[in-house]
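A single chain comes next, written as structure tokens; it is the form predicted on its own.
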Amino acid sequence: MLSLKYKLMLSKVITEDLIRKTTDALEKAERIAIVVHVAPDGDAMGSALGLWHYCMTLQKEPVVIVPTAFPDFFAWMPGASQVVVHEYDEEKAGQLLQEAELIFALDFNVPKRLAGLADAVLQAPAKKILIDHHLHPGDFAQVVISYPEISSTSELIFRLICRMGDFEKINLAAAECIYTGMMTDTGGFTFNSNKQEIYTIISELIKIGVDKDEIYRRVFNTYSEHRIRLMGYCLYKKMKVYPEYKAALITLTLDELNEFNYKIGDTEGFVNIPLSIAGIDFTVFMREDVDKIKISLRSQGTFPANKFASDVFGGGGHLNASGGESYTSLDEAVTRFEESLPLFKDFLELED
């Protein structure tokens, strides 16, 4: 049973019914697949590997499957070398999903976020449990643990394990992964992280042995020279500021990315940089891909980045951190952004 300590210190966010269903599913399954969204970020990797380590302590046979490769600065995470990347080995990923008795879907709300892995997951016969903190969860899973008010899916994984009475089974490897997910999905605890219980969880992870300073260094201070030069280029040449809308935009073409030897993850966090400019509350980063424009949106205060993402680019996410895509040219996506800014002026907290 959950210790008295955790009954007192952490609120019961996840309902008892969902705890029971998840516990029952775990007890009945031996082969467990854990899947996350395309272009896995820190929360996807942290929640997946945290759950993977927990399942290992239960003497299960878990496997983490990701649609596409993850950035090199997550390769240090315990268990990362065991992750199966679908784009590199579709046959193995498909076979593992077909053989799975239980599938956990983490850190995404709808199957399209799995890209090329979606069909294999949907066609797999295993029971599916969705654990996520994004709005509007789909109906593809039999159990849906969806709490958008929670800062990260990694935090949900910690809460789930504790509510199932297994806090003692969170070993150092699992704790490091969970902490990484919580840290990265809050920008180093600089947004969506003002709730007291987040720091209760961090305290417990540190007691397990997590070195938060070393994890920060591994994630944020091990970038390549090419990335730093690309960042400088973005700020000097590619950032456009719209002071009347308290907004900023950064764009990068494929040719520009190639010029700086772009690797997966090299533009991680670029969208946040203009928010450090006085008077800027909304930023957008557009990166040209082979078949689409990837769009990241960030805001501070009450400006609804998720509404802008949804209304303008068919995306979504959280109030201050969202994403979307455009299947037009980069120039057309920029035009769409600029034409939409006046429509959102009422959401700005403008000074008199």
Contents of the next structure:
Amino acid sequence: MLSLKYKLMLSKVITEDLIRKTTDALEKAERIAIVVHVAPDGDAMGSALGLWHYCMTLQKEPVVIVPTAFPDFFAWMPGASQVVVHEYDEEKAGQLLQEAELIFALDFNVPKRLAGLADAVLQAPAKKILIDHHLHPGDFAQVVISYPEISSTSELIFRLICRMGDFEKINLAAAECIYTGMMTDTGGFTFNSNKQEIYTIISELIKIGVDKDEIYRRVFNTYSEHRIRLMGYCLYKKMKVYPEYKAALITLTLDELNEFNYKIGDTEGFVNIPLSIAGIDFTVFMREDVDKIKISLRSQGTFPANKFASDVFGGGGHLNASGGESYTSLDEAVTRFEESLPLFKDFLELED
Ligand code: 5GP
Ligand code: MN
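Got the form predicted on its own; any chance of the form predicted in complex with ligand 5GP too?
Now the complete complex, all chains and molecules, led by this one.
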């Protein structure tokens, strides 16, 4: 009865043809691998584990494989302890991919986003289904479920399962994972979150038993003391503001990260903070890594963070949230950023 209700309440975003192809592929496959992008975020983990729990209810043998480790604040997610991390266990990940009959690629558009896992996925004989919400999906999968207007891949997973007629198979574990992805990719429903149907879905997830307040606390309020001190240091000492470009930049060197005992995930969200300054619409965060500079870009309004990411740092992403990498020194990356700001002046929204 509920699934019938869904058909009435949610618009049919995913086409009938794609639903049919996915149902078909799922029926035929026993061994299913689910892969997500490097440095998995809440939506990567949420969509993958949401789909994993669903596949378990179908009595399949699903496995989630991530290229690199995920932050501790996702370790509570049901199923997280069974995720295979490629960088820690290359042999196992490679073998699982070779043996898979079906591979779901979630929350990324092109194989490059799989980093060290890309070759193993591309070479695997399995049928591949891409489910994603980034622009410009690659052509490495036989079935491409790509809807950039949807704010999270986790939401797409919910919609997909419902459209396959299996709403009742979304158990509490799956619902918690899906909610986590929807929450994190919208910054706790503070951006990309004006679509009414998001809240129709949330309402259903809460009915299933999701404690949204508890999930918020587990993801956003369980950081280490080191992270909070590092955040304070960044804002006090390392944030540069460019009022004429409505922009701000935060940088951190490897030495600084080590000084604050940096762990994966500790700088998550730092890039967003300067957006809370009046008049700032574009912020960039650069973190020095052993072999590269990792760059995160955020904007609000119409300023194209993704164009800046692709033009200046060979990256990409969404209009308001994107990323890239630089293989230069940190100082050179900063110079490149500062030299590029004037080129994007026309994209700034003028005051009324
Ligand atoms: P984050 O700043 O959280 O690492 O990434 C934000 C978004 O930017 C991601 O969801 C993804 O769409 C995109 N992104 C991050 N890093 C890269 C990158 O190196 N290349 C591309 N093409 N996109 C990226
Ligand atoms: Mn996402």
